[in-house]
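Just the one chain here, the form predicted alone, laid out as structure tokens.
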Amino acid sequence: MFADRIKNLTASGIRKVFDLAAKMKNPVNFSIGQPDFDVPEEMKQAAIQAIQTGGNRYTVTQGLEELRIRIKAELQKSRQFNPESVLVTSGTSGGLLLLMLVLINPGDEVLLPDPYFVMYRHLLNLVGGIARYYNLYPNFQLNPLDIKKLITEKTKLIIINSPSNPTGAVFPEASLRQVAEIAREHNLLVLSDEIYDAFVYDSPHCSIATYYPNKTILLAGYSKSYGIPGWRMGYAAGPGDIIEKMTTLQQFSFVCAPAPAQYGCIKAFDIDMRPQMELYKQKRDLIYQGLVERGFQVTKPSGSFYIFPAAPGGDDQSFCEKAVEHEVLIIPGNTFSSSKTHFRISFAVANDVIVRGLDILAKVAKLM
């Protein structure tokens, strides 16, 4: 009785582990990607005020005008990117779904990284697109020539995710400029997923939208940088004709992003989150050094709040299952990759939890 389009759609490995965590008393939960800091009080109060004063109705589909103006101004300031249009979406994931449905026909080829964010592959399957992967192993940095070699007459879109989920890699300006030139040469669209743009620790964040503005669709949002994943607040910015089609489709799907959350996010632009980002840099250093000292092979992440070590014994599934037996929840790398050699840790947890988890993982490694 089910539609063909969901034949290859399987449950997320991340959500399976997340559900498992709910059944444990006190696990070390390195599985889910959500910040451990609270929502800024100004945003809370703005959302509460909206709820109490009638801001519970539909907004226009494209989102509150004041919010869209603030988004556009911030993109001009931070990326020198002046998008033709902005659409407020129900999370970055909502924007990703709209984009795939609007752009990808069955048989269209999309270039995406390996490792990749789990939704990319599954949403491509949903719309009948064909994934072609550019390899980021072993250090998780892209080689623009690898992208160029994959391009065929069926290629329509290149996906860039920097900072990355699951690896934490941040792509430098030189690489992004090269990809922009390749995309321009072949008249390709680019999707730049920048949801972790605030979590950059070692050098300024660069966006391919800065170097290829006319055909880049930028997806970002508030879930990670302001601790509001449950508010479902994201945005898409880019060419007017593409954003217009995404807006039309949103009318017949999500309708609009949650109204009180939109009012809350207007306040986000006046809040300095650098203290929280500095704490996350400390967490990055703590977990990276801890893994190295305990004998793990690992690349130091420059962004996001993920780290992607090699699995002891070379079998991600076996190592993750053994870790779960010791009440440490981690995600096998094959959830994000064709390879089965690594595992993902989300270090968006308290520092003492990081240390406790590292000690347990070291013990598990000795059992492999």
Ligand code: PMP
Second form
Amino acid sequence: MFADRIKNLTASGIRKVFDLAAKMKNPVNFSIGQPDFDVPEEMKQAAIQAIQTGGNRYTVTQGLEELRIRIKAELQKSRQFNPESVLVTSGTSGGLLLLMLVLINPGDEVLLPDPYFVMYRHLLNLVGGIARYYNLYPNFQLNPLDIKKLITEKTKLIIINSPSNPTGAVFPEASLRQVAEIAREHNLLVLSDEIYDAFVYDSPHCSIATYYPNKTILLAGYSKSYGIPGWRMGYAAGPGDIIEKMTTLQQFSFVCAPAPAQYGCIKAFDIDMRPQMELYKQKRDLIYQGLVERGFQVTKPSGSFYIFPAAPGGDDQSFCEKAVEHEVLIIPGNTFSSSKTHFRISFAVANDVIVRGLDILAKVAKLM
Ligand code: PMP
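Moving from the form predicted alone to the form predicted in complex with the ligand:
Whole complex next, starting from this chain.
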């Protein structure tokens, strides 16, 4: 009954673990990537007002003009990136799906990191693209020469995700400049997924779009930075011809991003989220120090709200199963990687939950 393209699609390993939480009394839920802070009041009010005053109809497919103007101005200011076009999408996920459908033919090769954000692999599968992985182990930093070695005449696109899900790594300017140089030499497109751009703890966020503006498609969104993953708001910015095709496809699929959420997000640009990000830096320090003190082998993340320690005992699945038995929900590294050696913690939870989770994980580690 099913189409060939869906045969290799399996349910998200993260969702499976997340669903387990519903059956537990008082779980430590380190499984899902959504911030624990509330939506800024100004954004809530703007969305509510839109619902009450007629903002319930379709917007133009590309998104409200005022919102797109603000996005462009923000990209100009934060990244000196002046994209030809901007499309407001249904989450960053919506942008990822449209981009894959617009660019990738069966057999086209796409370079992506290992570990990677799960959606890249599954969407590529769906469109028949071939994933070629550049290895980020052991410290999760990028070696641009690894990317260069993977390039063939079939390579079409390089995916960069910094700050990273699931490792928390942030790629420095020097690496991104080198990747831009390699991409330029081989005339490749770059997809830069910057959804965690606000969550950087040790140095400012750098974007490859700054160094390779003509062939980078920047995808980002509001789910994480403003605590609104359920609003489904994101955007794609880049070359006019690519964004135009994505817009056409959006006409026949999502139609437009949710209208009240678009009105709400216009306010986002006037809100200072630095206090929340300062709290997330403290969470990063708490979880990193806590893991080190309890004997875990772990690289310090510089961004996002994930940390990716080595699994005690060496087998991700057994460690995560044991942790789940003790009501701590963590995700086996193999969900994001060909390696079965690590596990992912999302530390976007209250500090007391982090500490409780750390103590339980230390106990579980002793059982391995
Ligand atoms: N990219 C990355 C790296 C992510 O971690 C996520 C969410 N987990 C997304 C994209 C999609 O986010 P959304 O669709 O909510 O914008």
